[in-house]
Every structure is written in C-alpha cells, then in structure tokens.
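The chain below stands alone and is given as structure tokens, in the form predicted alone.
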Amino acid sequence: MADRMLQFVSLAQHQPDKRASSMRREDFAEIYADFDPAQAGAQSSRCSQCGVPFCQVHCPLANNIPDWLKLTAENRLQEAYEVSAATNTFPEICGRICPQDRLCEGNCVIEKGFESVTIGAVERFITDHAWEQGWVTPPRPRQERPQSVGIIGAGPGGLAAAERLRTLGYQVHVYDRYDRVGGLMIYGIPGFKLEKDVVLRRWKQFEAGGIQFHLGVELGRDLSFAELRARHDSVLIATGVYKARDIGGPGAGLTGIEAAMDFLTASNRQGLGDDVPDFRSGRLNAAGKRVVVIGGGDTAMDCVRTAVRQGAASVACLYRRDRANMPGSMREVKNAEEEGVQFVWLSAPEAFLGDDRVTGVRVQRMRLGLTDSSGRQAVEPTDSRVTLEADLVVKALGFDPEDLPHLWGEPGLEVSRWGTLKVEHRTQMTAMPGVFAAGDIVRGASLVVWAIRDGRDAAARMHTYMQQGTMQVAAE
C-alpha cells in the first residue's frame, strides 16, 4: 500500500472546512466540520511515513501518528482508532484543542510551500468516526484488584489515570468538587473549540466502566486528606491550578476588572444551562461592553472569542511582546481576528482608569530587546502611551497553584519554590507514601495533553507500587 502515501508532491494541504466568522460570531457551537472519511483518507496520505517521525517526537505522548494515518489512508478505520487510543486516553479532544501548529504538525518535515499533514483534524476524525461506530468501549478490566485509588481532581490528568487504573482492575474513585467531570475542559475551554458533549460522552463511559466518581466534594471543606488517603491504597493529586495571577497598578481594584476563568466559567456555565447570577447581573456578561483582555496565551484567546460571542461592542487583546513572540496558537490568533478582535501589540497596562468602576486602560508602549533565557525577546518600556475604553477587563495572565498543604491542613505535601507539589520525577510519588501528583499541579499551567501524558505515567506508576508495596517517595 506504499503507492497510497507520500502524497504531499501532488495533492495539496486541507484543513477542514470553517465557518464563516459571521456566523460563528453568533453562537458557541464548534468552527470546523467534519472531515469525511474521503477526505481524512486523502488527507492522511499526503505523510511521508518518514523514518524518524518528528510529529511522534514533538507529541507530549509520543502518539504512533504516521501508523495511523497509513491506516486511515488504507480505509481501515477500527484499526487506526485503536492504535490512536493505545497511546491517549482522549483523542478526540486533543484533536480538538492541541496547540498541534507548535507540536506535531508544526515539526512534520514536509517542506514548507507543500503544507504539513493535518495530524489533528485527521485524529479528530478517526475518534468521531470510532463513537459513530461503536468502537469506544467503556474500560474493562481482565479481573478485578481488591486495591482501591482514590483521585483528587476529575480533569483530563485525573481522568486519564482514572481509566488506566480502572483498566488495570482497580477500584477507582474521583472526587471532585465541581457537579460534573472534565474540570478545564468544562469550565476553561469553550464550546466553540469543544463542544461539552464530548467531555460528557466520556463521563457517562467511565462511569459506566465501573469508576465511581464523588462531584461536589472539595478537600478541606467536605472531607479531610488524611479521611480520603485512610479509604484508599494509593491517592493521586490532579487538581490542577486555577489561581489567577492579579495584576497591580494604580486602580487594579476597580469594579469590572476580572479574572479570565471567572470570565470562562461564568460562560460555559451559562451555555450548560445553568443559572449562574454573575452573568445574569452583567457582571461575568459582555454583552454591550467595550472590554480588553490582558494576556497573550491560550486563555487570552478563549476570552476574546467568548466575549466577541457574547456581544461585546468592541473587543481589544494587549500583549507586551508582539505576534511572532506570543504564546499562544497563531491558529487561534488568526481565528479571533477573523471575528473581529483587535489585537494590541507591544502595550502593556500601566493604569486603570474609573472612580468606582473601571472606564479604561492606560497602556505603555514597548519595544523588544534582547533575547530572555525563555527564548523569546525581552520587553523595555518606552516614553509613548496610549488609552483604550474599556467597560470591562479580563485579567488572562496565567496560573499558579493553591496552597494545598495550607487549604487541607496537610503540612506532609512538600510544595517546590513556585507552589507546585514537590515529587520524585522517577516515580511521581510525593513525600508522603503512597500520595502521587501529576498534571499542572506538578509541572505548572500547561497543556491538556500534557496532563494526560502525566495522568498515565501516574496511573503506571501507581500500579508499580501498590503491586510492590513499596517505592522510593519524594526527593528532600
């Protein structure tokens, strides 16, 4: 079948068809359609099946990306569903939200000017087609462990162990103090890149597999750590981090200065169906409003999109750095000026202006230096500044962790100099036996993909120990 790939030489890229930014302005629902299995088959056999795959390389979990797309050019779809699933617990999402113009499709080695494969709408496609089908199974152990896991956080790294261990045998219970599973896929990410329906397809598969999941309970309030470790043989720690940076600064306390997940959750809850009377005072609503977003990440472009959907009246994004320099996708950075957003490089907030309630932001003007041990160019302030209108402000500016020793009274949790918990890398244990971590909580705000990666390595690891009774905890 080798005269079905190597494709690229004459058939041209193409990504899945987009709607028209007028028409996704009006609603949450998704922007892409659906590759049909034509065209994912054409699609997929423009890979090169080179011998050294750098979108295997750059993928955080190593997916097998040239076998499945050879498989889905050769029509053999339940095939390359499961080689898909072998190596991530949500392909369908990660499709779907994967930066994958900075990780697999950005490292494919096909030369520019013919345009990488489009790995994520082709994963996305397999995963959709698989549900179609029936091929998406609830996990099923080959017998039963008497072990019970407790999970501490029901968002991709914590449902991605969840499912490894249930396969495993155990008997698996997340909590989680959200009413219902996915946490940021849920509550972070919008409809319009992920529609919730497929998070909730995976809840109701889970639990029919047989993983019991406790939702409304929050460690610290509604029951101990040292309550939830005494149930269970081994604990894993996912929740996450969700406390927003704040910015200061000369009127940082005025009314309608807010923090971007306040902002995200207000909104997804809204689309649930949910009450939610932050959105229904205006508050958590842009509806009408002049509103700037701070911040140059993903959450930043969330923001914008949302507010655009929302009906804002003008929308304006500030970053300190300029576009080549940003950290988020340049696929969601063209996504939001096609609807509108209007993006303002090199500025960054000096001051926000308003008696009670914030009327605008002055900015500062900045220009690039030299390079920062991040890689990217270093900002100076200059002498120019300018003032936008704003009604309201979202605050995108990223993630810490929350003091979990402190919250639940668990002085044993050993937290690094930036507030995540402190593991052993090799073994992902805490220094308290028996108590893994994986996910943000450990290595920081990142990506989804990442905490499925780490929620997996976990699940493996946690395996090892309760199989060995023993394994060596965390670093001093």
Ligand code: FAD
Contents of the next structure:
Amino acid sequence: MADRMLQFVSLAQHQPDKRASSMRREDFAEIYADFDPAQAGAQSSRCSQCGVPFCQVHCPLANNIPDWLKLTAENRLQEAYEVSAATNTFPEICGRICPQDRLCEGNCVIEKGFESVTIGAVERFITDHAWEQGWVTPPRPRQERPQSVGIIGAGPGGLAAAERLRTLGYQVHVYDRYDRVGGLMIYGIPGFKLEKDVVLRRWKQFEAGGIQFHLGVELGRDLSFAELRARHDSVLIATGVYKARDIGGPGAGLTGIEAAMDFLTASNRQGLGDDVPDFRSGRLNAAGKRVVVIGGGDTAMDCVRTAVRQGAASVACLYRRDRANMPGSMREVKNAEEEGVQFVWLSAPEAFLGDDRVTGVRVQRMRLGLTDSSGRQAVEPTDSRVTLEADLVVKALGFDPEDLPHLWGEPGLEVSRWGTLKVEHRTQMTAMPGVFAAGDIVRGASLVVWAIRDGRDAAARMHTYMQQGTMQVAAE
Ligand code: FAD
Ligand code: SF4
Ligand code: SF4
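Output the form predicted together with this ligand next; the form predicted alone has already been displayed.
Below, the chain from earlier opens the complete complex, with every other chain and molecule after it.
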C-alpha cells in the first residue's frame, strides 16, 4: 500500500472549500466545508511517511499523524478514527481551530513549493465521519471505582481530564458556573470557526458515559473550595483565564466601549437561542454601527468578524504593531480582510471621544523600533494622529487569571507572578495535596489543544495519586 503515499510530487495541496465572503458575512455557519472521503484519501496520500515526523513532534498531543494519514489514504477510516482518538479527546475540534500553520502543518517537511499535507482538515474529516457512522461512543469504564473526582471548569482542559478519568472508572463530577458545557469553545469562539453542535454533541456523549455535570455552580460563590475538596478524593482546577486587560486614557469610561468577552458571549448566546437583553437593547449588538476593535490577537479577529456578521456599518481593527508582528493567526487575518474588515496597523488609541456615548477614537500612529529583550520589535509613538469615527468600541487586549487564592479564601494555592496557578511540572499538582490544575489557569491564555494535553496529563497523574494515596515523583 506504500505506493498510495508520497503523492505530493504529482498531487497539489487542496484545502477544503471555503464559502464566498459575500455569503459568509450573512451568517455564523462555519466557513470551511468538510472533505468528502475521496478528497480526504487523496490529500492524505500526499504524506511521505517520514521516519521522524516533524508534524507529530510539533503537535502538542503528539498525534500519530503519519499513521492516520496512511489509514485514510487506504480508506480504512474506522481504524484511522481509532488511532486519532487514542491521543486526542476532540480531534474534530482541533482539526477546525488549531493554528496548524504554527503547529503540525507548519512543520510538515514536504518542501516549499509543494505545500504541506492538509493535516487539520483530514483530522476533522476522520472524526466528523466517525460521528456520522456512529463510531464515537460514550466513555465506557471496564470497572467502576468508588473514588470520586471533582473538576472545576467544563472547558477543554476539564473535559479532557473528565473523559480520561471516567474511562478509568472514577466517579467524575464537573462543576461549571456556566449553564452549558464547553467553556470558551461555547461562549468565546464564534460559530463561524466552530459550530456549537460540534461541542454540544460531546456534552451529551459524556453525560451518557456517566460524567455528572453540576452547571450554574460557581466555586467561591455557590460552593466553597473547602467543601468541594471534602467531597472528592482528588480535585482538578481548570477554570481558564477571564480577567480582561483594560485600557485607560481620556474617555475610557464612555458608554459604547465594551469588553470582548461580553460582546462574544452575547453573540454566542444569541446564536444558541437564548434571550440576551444586552443584545436586544443594542448595547452588545454591532448592527448598523461603526465598530472599532482594539487588539491584534485571535480574540480581536473573532470580534471583528462577529461585528461584520451582525451587520455593522463598518469594522476597523486597531493594532499597535504591523501585520508581520501581530499575534493573531494569519489565516484569520486573511479571512477577516476578505469579509471587509479594515486593518489599521501601527496605531494605538490615545483618547475616546464623545460626551456620554463614544463617537470616535483618537489614534496615535506608531513606528517599529529596535528589537527588545523578548525578540520583538519595540513600538514607538510618532507625532502623527488620526481620528476614527465609532459607535461601538470593543477592547480585545488579552486576559489574565483571576486571583483564585483570594477569591476562594485558599492562600495555600500558590500562584506565579503572572497570577497563574503554580503546579509541580512533573505531577501537575498544586501546593495542596490532591489538588491538580490544567489549561489556561496554569499556562495563561493559550490554545484548546494545549488545554486538552494538560487535562489528559493531569488525569494520568490524578489516577496515580489516587492509587498510591500520595504523589511520589521519581527523581529527574
Ligand atoms: P476555558 O475554556 O476557559 O474553560 C474554563 C471553564 O471554567 C469555563 O467554562 C468557566 O465557566 C469555568 N469556570 C471558571 N471559573 C469558575 C468558577 N469559579 N466556578 C465554576 N466554573 C468556573 N484556541 C484555539 O486553539 N483556537 C482558537 O481559534 C481559539 N480562539 C479563541 C477565541 C477567543 C475569543 C478566546 C477567548 C480564546 C480562543 N482560544 C482559541 C483559546 C482557547 O479557547 C483556550 O485556550 C481554551 O479554551 C482553554 O481551555 P480551559 O479548559 O483551560 O479553559
Ligand atoms: Fe495539528 Fe492540532 Fe491536530 Fe495536533 S491537534 S495534529 S496540532 S490540528
Ligand atoms: Fe507526512 Fe508531513 Fe508529517 Fe512527514 S511531516 S509524516 S510528510 S505530514
């Protein structure tokens, strides 16, 4: 069958079809189509089956990419699914939203000019196909164990751990302050990147497998951390990072200046059919407005593209560096440009204008200076200024962790100088015995794929802890 592979020499890279920008501006449906089996097989056959696969080395989950590509090329799709699902709790989600250009595909060794294997699109196809065929089943423990675990946070980190621990037979309880399961995959990331049903069907599977969800429960408010700890043999904190970085300056308190997560959550809730008073009132709705989004990361890209779909009159994105130095994915910048977003590079807000409501943003033009200690070019202000008219300004400047030790009255939970939870890196256990942590609350704002990796690793360590009754770490 090896002759089916190595087809990159004669077969060009083909990404899944993308909807025309004029159509996708009209709704929140995903913009990329799925491969059909023939396309997935053909694209998989371009892989050269490297002995040392750099794609796998650069995948945070060390996915067995060459093996599932070969099985897909041979149309052995159920086996491809099993290999893919063995290392990834949500392959169809990573296939959609991983920044593949920085991870697996960006490190595919197929030479430039031939273009990498479309790893993400094949990964998505395999599991979407598995769902259609009924191959995706709830976690099934071989034996029940009496011990129970409490997981705080139903985002990808908490869910990945929950799935592993339930499969091992533990009684798994997941607590979340939200009313739905999925964390930022439900209320942060918009449907045009990840349709909500893709996440919600996983929730139903996990419930069918016996994972117990306690929704609408906020730790520190509805339940104390000490109470939760007393209920369970081991605890995982996977609460993510939600404290929005703010911006000051004249006029920063004007009406019409909103935080990115408020804007995105309102839009996602509206799409899920919830009644959202702040959307209805127009406060968190961009329809007919001149929108300015401040920031250059993926959250900013999601805000500008959401505003376009809500029917904004115009959408501009302000970023203090240039295109080459922005943190957001280039693929998303291109998609936003196609959808009509105007990027205003090398620009920082100096003041927000207006009497009670915002009507404009005075922008100071910047220039790039010398490279600083972090390896990035510093930005310096210039004397040049412009004014952008605006009825809605969305701040998307990044997120920091909440102060959990203080909020939960648990000074024993140690934090780093960035406020992230400190864990022993070999065990993922915090300074409190039996209390582990995973995902953004440990790493700072990161990626879904890293949260999955952390959740799976934490589950393995929690299993060891509960079997040993302690956490012994072998010397390095
Ligand atoms: P989260 O997903 O944040 O989940 C944490 C959960 O904990 C939430 O459900 C929250 O309600 C709950 N919680 C918090 N505090 C409490 C409490 N006190 N009591 C009870 N429950 C609590 N990553 C990508 O890989 N690709 C992308 O395209 C991408 N786009 C993004 C777009 C946006 C707008 C944002 C904000 C992030 C994006 N990310 C993306 C990052 C990614 O979503 C996160 O890295 C990932 O979700 C982190 O997972 P987590 O499980 O650590 O936390
Ligand atoms: Fe690539 Fe992400 Fe899939 Fe890994 S999980 S193979 S990085 S798309
Ligand atoms: Fe195949 Fe590219 Fe991975 Fe090599 S690096 S195994 S060619 S996908």
